[in-house]
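The form predicted on its own is given below as one chain in structure tokens.
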Amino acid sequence: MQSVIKQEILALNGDEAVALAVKQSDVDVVAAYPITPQTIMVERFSEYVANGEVETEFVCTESEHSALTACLTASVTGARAFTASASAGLALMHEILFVTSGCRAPVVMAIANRALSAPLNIHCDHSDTMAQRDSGWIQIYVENAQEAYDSVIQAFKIAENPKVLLPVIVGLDGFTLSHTLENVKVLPDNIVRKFIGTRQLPFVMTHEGKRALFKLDPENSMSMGPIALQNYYFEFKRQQEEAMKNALEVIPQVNEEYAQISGRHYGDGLLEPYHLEDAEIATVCLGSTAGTVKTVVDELRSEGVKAGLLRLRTFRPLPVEGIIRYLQKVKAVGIMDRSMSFGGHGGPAFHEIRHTLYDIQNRPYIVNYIYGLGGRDTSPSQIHRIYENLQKIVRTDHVEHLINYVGLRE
């Protein structure tokens, strides 16, 4: 086993840590447009490309579609590619998602989670990626700013693995995290670039019959993303369906890897279970509400009550061998959603994890909790009164309102 190797510490926000990150993953080609929380991602990258500090080819495009579409046509090169956005500027790039996970190039890209419009609001909610969920892509939500800065660095192994190779998007909840100043522990540059390492491409049969490496090169041509009709479509989905599975082996394999040489950690990379080893209530959440709950349950426990955690990292691919064996003998649990799926019956966190646990025996009774819109506050009292809520489940051993608006004036 690796020694954990000194590091320095720094007082970054969120998107300070995703650039640095970046930075020192030797990337090659970064595209972008700015959109406010993502912004000072790329603005504090470009300071790096102005003064030198890299050799990346900075590419300032006139729309989020257009820089989607360059970091695309980069990585099908072989080129390492990373972009940012948030909100409109990711529902710009919807069409461009498709054809990027389509194309199986590891773009990896940040998003400063924000609501979407109308009305306007440039406040966190996780609106904007979950309308992204069947996309194609890997999708990670971090706690803090730390989190933010080594999943960045895991994101470019996971997606270049040649087991994987699909798209990672990094979802930092807006404000909260990216313009928050926390301290940050940070690798030395030789260390993350080691680490990541080089890009590795797959060999491949090209139409010729020739055997030659998977990416756009006159040399040896062969075309990426043509049409396919009925005859080949279905088998070309069926492949981005065994990736995903596949990253449910890489994911975890990348966070050892990782711990190993940075003393840090998140649960199996996957999931991340607080206090759920004899648990009878619990929430799932995913990212910086993670930190608030922490601190409820630990305040519960103290007062003798069985509460616990599943923080949920990745939605894609959605964990669910874990979920089932982290929540399969609690009695009550509550689903956090921070985004909604109008007309639904539920948020998406939801539907996915009571899908999961539908076939278990004696499964939980299982409660969604919308909150959070438009960076709406959650405040401890409120997640105190969400485990009071499940406690009376518990109890009185039936459940009064399936879906909860937490906040919500009514």
Given for the second form:
Amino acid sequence: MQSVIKQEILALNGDEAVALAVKQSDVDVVAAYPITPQTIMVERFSEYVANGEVETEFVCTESEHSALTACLTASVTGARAFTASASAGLALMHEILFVTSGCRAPVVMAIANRALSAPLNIHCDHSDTMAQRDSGWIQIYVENAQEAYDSVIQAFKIAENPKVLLPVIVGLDGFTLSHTLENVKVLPDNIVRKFIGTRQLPFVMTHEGKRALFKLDPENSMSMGPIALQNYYFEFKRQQEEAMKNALEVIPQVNEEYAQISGRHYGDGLLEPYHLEDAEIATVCLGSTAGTVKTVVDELRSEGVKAGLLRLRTFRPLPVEGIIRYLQKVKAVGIMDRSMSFGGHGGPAFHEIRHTLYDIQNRPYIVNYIYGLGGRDTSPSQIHRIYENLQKIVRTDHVEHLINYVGLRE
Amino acid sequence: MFSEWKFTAKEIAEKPDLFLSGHRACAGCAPATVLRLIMKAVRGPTIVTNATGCMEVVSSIYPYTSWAVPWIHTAFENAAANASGIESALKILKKKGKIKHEHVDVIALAGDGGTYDIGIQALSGAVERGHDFLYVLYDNEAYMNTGIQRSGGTPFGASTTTSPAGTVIPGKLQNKKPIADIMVAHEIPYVATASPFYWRDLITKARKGIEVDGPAFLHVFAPCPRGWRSDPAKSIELSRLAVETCIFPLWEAINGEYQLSTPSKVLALAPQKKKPVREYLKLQGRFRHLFTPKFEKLTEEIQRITDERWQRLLRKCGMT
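Output the form predicted together with the partner chain next; the form predicted on its own has already been displayed.
The complete assembly is shown below, putting the previous chain first.
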């Protein structure tokens, strides 16, 4: 058992915390394109490069599409690769997100979550990453700058685990986290390096029947990203699903190992329960909103209300078992979505969690609260009203509105 | 800048192929011939990346591959970005002592659609950044993989499935984009054009592109019998006629200095040897409508465009 390392406290915003984590993670290639509110990440990293503080090939590409492409091919050449983006930039990468996961390239990407156009809006919501839900990337949503720092470090270790070998998105709320200064405890460089280790490359069988490292290597002429038709494509996709299942085991392991050196853990790495043991009413949310919700839960608890929160840290893979375990005894659950699925039945988190709870006996009432689009502020009083609404549902055994919009002019 | 690499036909024939037989290209496919010749120019450890397109599809049908070098395809519009990532990784991994090879060459392959149109942004960005790689454009003058749709590389007057020769419109109304000149304008160290009939010239230029330090662009003319509605046995003949008519002149620009390559230089010095474009056009079904009374005049227009471009090239080469 390793003891917790003494750590320096720095005042960093979320973007700077990410840049520092990347600096410490011995990343070989960073390819990126600037977009608000991600820009500070690439600016800080450029300074590290300019000052010779990193041994990294920094590629300032002409688009996000090329940024992710370069990370993908760098990764399969054997490098550790990182990129960062937001909103429209992530949308432009859409095609390559699928190629990256399909090629099993463990690229790590930080996203400063931001609304999608139109109308143009640079502020936070989760529309950008939610739109990439099915692209085969692991998705982690963080609550604060500290977690952004910790999660980027963890992300490399998760992505590169040979049982996983999938790319990871670490999402931090645009401006709320990306541009807000916090005290962040940082580990020494050598400890971070040791924690992640060198890039692991699994062995695979080449088409010539040779055992070879899984990379573009002149020693072994492997063909990657081929065309696979009706007879093979399906098996490739099924393997990605298996890798996601493995990630459900690896993420908690990494969370635990990291806790041993840092003293910090985020629930089990997948879900972070807050006062759920005896909760009768609870909300589920992602990202920085959890901080506000926790304050409200504390207030409610002091008033004797059995309120709780489940923070969904890992959205992909979806921690189904944990969601059931934590929420099965709750009487009413409010799912907070910071994005919409137009024409669907509520927001994406609502879809997923309601579906997950369908099979349990005596399932709770599950209602949806869509909030904070385009960076709209969500106040403690609004969250209080959500809990009041949940209490009313329990009291009256009746759901008046299944899908609710919080703080909206209607 | 370049090694004095000399080779005989025998040596080239005996050099093991890196683009292997068994691929699914059509009979008479010049791009497949071009790739085979390009891979004869390889000097050592090499990684190849391919844009989506005919050559990617015919060479990599899982679980088979025609590639005897490490090879990757990711998407259509990003061959140059693929090369950027590979080259950057090789550079830093070498610096950190994580790969043993002294040097690994990187070649990006793409068709005209993947270069003139959807891939030009990634290409422009990659060469501006100065990555050390050879980009090979195999130009069969339309989107052949998807069924002969017009591209920015399709010439004026050609009938394609999205610029069909109708009763009113005589095929494509726009000119072929001067892609190689656009690449010269990027001020990269090496740009050249080549045609597979002149295989020695083609291999030599590919080798120069590999050897040069920094980005190199090689534009290779590559007839497609399916798309051009031409006899599969005539692909190499067409790749000769394109040069002899000055439709596709052969030249190099080394550090921006244009110079004609021998097959075209001969025509500059002896203009009477230059063939009329009709000789080239008449062998192809995609220009068939230009030989009907209604559109006949357009062959003169093509001759005029060709002459104009040829004169402009001669001026760039200081030959007027």
